[in-house]
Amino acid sequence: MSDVSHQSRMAAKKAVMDAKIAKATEERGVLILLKGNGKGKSSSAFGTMARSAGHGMKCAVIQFIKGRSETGEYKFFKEHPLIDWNVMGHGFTWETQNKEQDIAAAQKAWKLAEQMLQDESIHMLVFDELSYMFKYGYLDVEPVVEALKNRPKHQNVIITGRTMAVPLQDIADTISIVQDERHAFRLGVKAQKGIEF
């Protein structure tokens, strides 16, 4: 391809992109759902949160299932002045094997989440693995949808989990799917610091 042909194609592409950018004029927070059976949903959420904190925005995390506080992300962010990190779960259901304890933990975490969804000072919320609370029947989705709809206009929310309740998908602004094509664990590779936790 000649330089002239390439330049012509890029000029046309720029015109299309400029037109799309010009049409996007609304300023408000967004609801992002990160779903799918692949690895990296929480990591993506925390990366976006780091981006927000880098711009001086107050952020908060609620982990609805993970019960460990020795993960790399917790260790890295726990003392950051702009990030409020809350490990609220007791671990995965096959680890706890105590449904009543898991339901109580979910409801306690959701009470905190409700408060955060009314806090004008918080710009970014990450509700890590909230989606499982609906799948297992620990929380009703309707009050969550209402709280998300009524949050401060500028507030961004990211929810992670393999599956997402349809009412959440109906109100989401962005939905990304992380696919699993291969995983080292199935090849016999042990979970390791800095990769899985």
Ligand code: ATP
Second form
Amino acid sequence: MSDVSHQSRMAAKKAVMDAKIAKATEERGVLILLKGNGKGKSSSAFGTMARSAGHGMKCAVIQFIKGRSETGEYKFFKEHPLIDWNVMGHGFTWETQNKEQDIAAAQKAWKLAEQMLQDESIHMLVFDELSYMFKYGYLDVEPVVEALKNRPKHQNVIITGRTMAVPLQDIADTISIVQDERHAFRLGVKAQKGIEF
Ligand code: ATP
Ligand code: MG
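Could I have the structure of this protein in the form predicted together with adenosine-5'-triphosphate (ATP), to go alongside the form predicted on its own above?
Then the entire complex follows, led off by the chain already shown.
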């Protein structure tokens, strides 16, 4: 392609982008859902949270399912003065095999989440694996939807989980599907420190 045609194509692209940017004028917090079977949901959520914290915004995390005990992200963020990190679940359901205990843990975690959703001072909330709570019937989705709708206007919320409840999708601003095309695990690579946890 000649330099001139490249330049005119880029100018046309810029005009389209500028028009789109001019149209997006609203300033408010967004609800982001990160779903799908591929790798990259939680790490994307924590990466975005780092972005917020970098700008001096107060952030909070609730992990509804406790996977490994001391993940790298937990070790890294727990000492940060702007980040309130809470690991609430007892373990994976197929490991704990105790429904009553899981429901109690889910409800305790939700109580904390509800308080955070009313806290004006928190700019960024990450609810990691919240979606499993609905899938397994540990929490009802309606009160969660109501609390999300009534949260402070500037508050951003990111929810991760392989599947997402439809009522959450109905009120979300951004939904990304992380698709599983290939994963090293299926090539026989074990879960690695610094990559998986
Ligand atoms: P990450 O925390 O790396 O961003 P994730 O949040 O998208 O991953 P989860 O569904 O929460 O993924 O799964 C947690 C763990 O399982 C991670 O350690 C991840 O690497 C691994 N994992 C994610 N997707 C797959 C997959 N398709 N096959 C095998 N393991 C996976
Ligand atoms: Mg995850």
